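In the block that follows, a single chain appears as structure tokens, in the form predicted alone.
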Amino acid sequence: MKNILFIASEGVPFIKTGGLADVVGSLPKYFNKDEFDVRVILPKYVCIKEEYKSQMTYLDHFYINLAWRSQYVGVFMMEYQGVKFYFIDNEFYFGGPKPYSYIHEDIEKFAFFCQAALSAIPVIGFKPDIIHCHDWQTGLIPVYLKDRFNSGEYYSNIKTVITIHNLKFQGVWDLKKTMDITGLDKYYFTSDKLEAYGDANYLKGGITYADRVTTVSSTYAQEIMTPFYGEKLDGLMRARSNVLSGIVNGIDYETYNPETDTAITANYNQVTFRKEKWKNKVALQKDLGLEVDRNKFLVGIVSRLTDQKGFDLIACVMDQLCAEDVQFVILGTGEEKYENMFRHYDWKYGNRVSANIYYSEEMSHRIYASCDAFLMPSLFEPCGLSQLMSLRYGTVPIVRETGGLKDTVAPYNEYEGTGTGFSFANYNAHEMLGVFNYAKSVYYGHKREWNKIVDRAMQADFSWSKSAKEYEELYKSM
């Protein structure tokens, strides 16, 4: 029996920012059981919701020394859907009414419950054989674990992976101040280890002390080790990559499932869709004001509005995307250019635009329900859920060949009859549109051998059991 313990700054249903969230907290479940015991650890957020704290018990509390203060660390404990989770409480670092803030506070926050985290193993009893870290939020722990957190019996001989679920994002901040809250030697702080260009660097930390590094898509991996996908730490990247590989994420096949949704007008599978998928798409009509017609090309966008989601090329085209026999329905929240952009188009276009900018998981599922298409030229994108869910429901994925798109979506073949889906391959806007009216021509003039790419794409295998393997093989292979 292999003990695996995941640690985490955020995990379903407890708290959510991203698609980290989802990981965490579903693909615990999909393990071998006989095989694999796998636990996680949370923060104890204050604006986790009342229904879960009060499921919560109480195990112990002690006090850490976080550089010259001692910290409360309550220790908290809550069986989810067969999963152990346990929680660290302290209300100076996780409270206020959500669980990132400012990065300086993030810094000492995250420092406070790696180490806090690590302190907790003792008393929840639990001796991991590997600590699974996610992002640059546990980035500390494989470091904490060659330094104080080296000996002892439930210490010894543990294993790290580290997965980065967005390079982006690495937790980078004051040399001098990072050495000061973390209480580690300034050993640790020079160029080959935490030092990045002057600051501290919590990721690039994880990265070179882990054992293995994942990131959430095999071509995103490939990618991170170019300085254009790098994000400043691409030769890091390229001098771990006998360690460095991806798996793609996977989404809960009994949350997003077409038969059994009660959030959707009408039920459907991958035999059923010809018959029943059209009245979804002929209710979000009526709801949203767009002309009733189940015959129209109809192409939903769920994302947040940022650059990093390709709606720039968008923007460069979006008059010659709203013709005459298309609909658009974007749903999300974002910057602020983006916001306006689409509600101008809403305001141009009445009938055949609607610009939902806010967000509501009940709307995504109708979304993905009714579209025919799904929209997705992401600039970078290391692995991506909404392409997974639109597969599962039928509707096309449009999207650019990059990180996790480029894995799960298989571009259409009219002479093999394969595919999955449109792609294009670079960041261009009349590409974009090139693939996007050639998907348009298969729907209103090859409607079988659109229908065949539906239904291969019902066929696809995104559920979490299938990456849970792959994280079997991975651990096994420790």
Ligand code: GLC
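Please give the corresponding structure for the form predicted in complex with alpha-D-glucopyranose, as opposed to the form predicted alone shown earlier.
Chain alone follows, minus partners and molecules.
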């Protein structure tokens, strides 16, 4: 039996700002329980729903020294769907309406979290063989393990994996201040360790000190070794290429299942989608004030509204995309310029564009189920889960060939009758528009072909079963 401890800053169903939470919350369920005991440590954010907080049980508390302050650490636990989740409590650090705030606050928050999580291991009574870290928020874990948590019953011989979900975010802050906050010796703050371009960099620390580095698709693993995608760490990624690998994400096939989903109007599966799926569309059109027409080409977007997701391409050709025979439904929050852009088009094309500038799990499920196509023209995309959710619901993804989008969406080939979606290569608005119009022409002109794409999309298997095995192999090889 191998003991694996995930440490992360978010995880469903407790707290989510993006795909990281989906992965951390669902992957642990899918390991072989006879061989792996996988548990998870998360912060006990004040903004976690009461529904969950009230089910957590208090285990113990103690104090740790962070910089010059002594800080309270409470440890709570809750079992959810067969997985043991532990929560680090400290209302000073984990208060506020969202998990993240200003970077200087987050730098201290996650220095605290990393030390607190490691210090909580004896309280939990679980000696990990491997600690699996996720993103910059847990980048200090391998560093602290090396520096101070390295001997005795609970800490000797722990191996570490760090998974990069998004290289763009690295946890960068002033060198001197970070030295102070983390309590780490200046030995660590050199360019071969935590220092990068004059600042301290948590993710760099994690990548440098972890035994294995993974990211969430093979294409992204290759891309981040190049300057364009490397976010100024491509040199480091190349240096670590002997321990770097890509394991594509899956999604939770129980949570995202059109056959049983209670958030959607009409359930369906691979056999019944032709007769049932459109009922979701019509109900959504009605509720959102779009013209009700089961035959209209309805295109969905569910996303954080940031540059990463390719919204400047959409901005460039939105008037052309919004042709008479197209409807758009957008669900997302983020950068104001994009929120306002979609509000504007909603106003301009009232009965064919619906901008929903908020966060709602339920609405996201309805959109995945209702739409004909899903548009995701990302500038870069480590993996992307939205396109996997779309495939699962038989909603045809239109994507740019980058990162996980390239690895998970097979482009339609009309001559061979293959493919699960549509894709384009260059980050160019007119190339996107061309592929978008091609998809539309297949939808309107070749319905049987379209339905076969839907069929293949629903058949594609992006459940965790395959990728969880790859993580198991990785753990075994360590």
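Since the model is a prediction, treat every value here as computed from it, not as a measurement. Under this definition, the rigid core comprises the largest set of C-alpha atoms superposing within 1.5 Å between the forms. Positions refer to the first chain, counted from 1.
**Q** On a rigid core superposition, would residue 352 pass a 2 Å threshold for CA movement between the two forms?
**A** Residue 352 C-alpha, core-superposed: shift of 2 Å or more.
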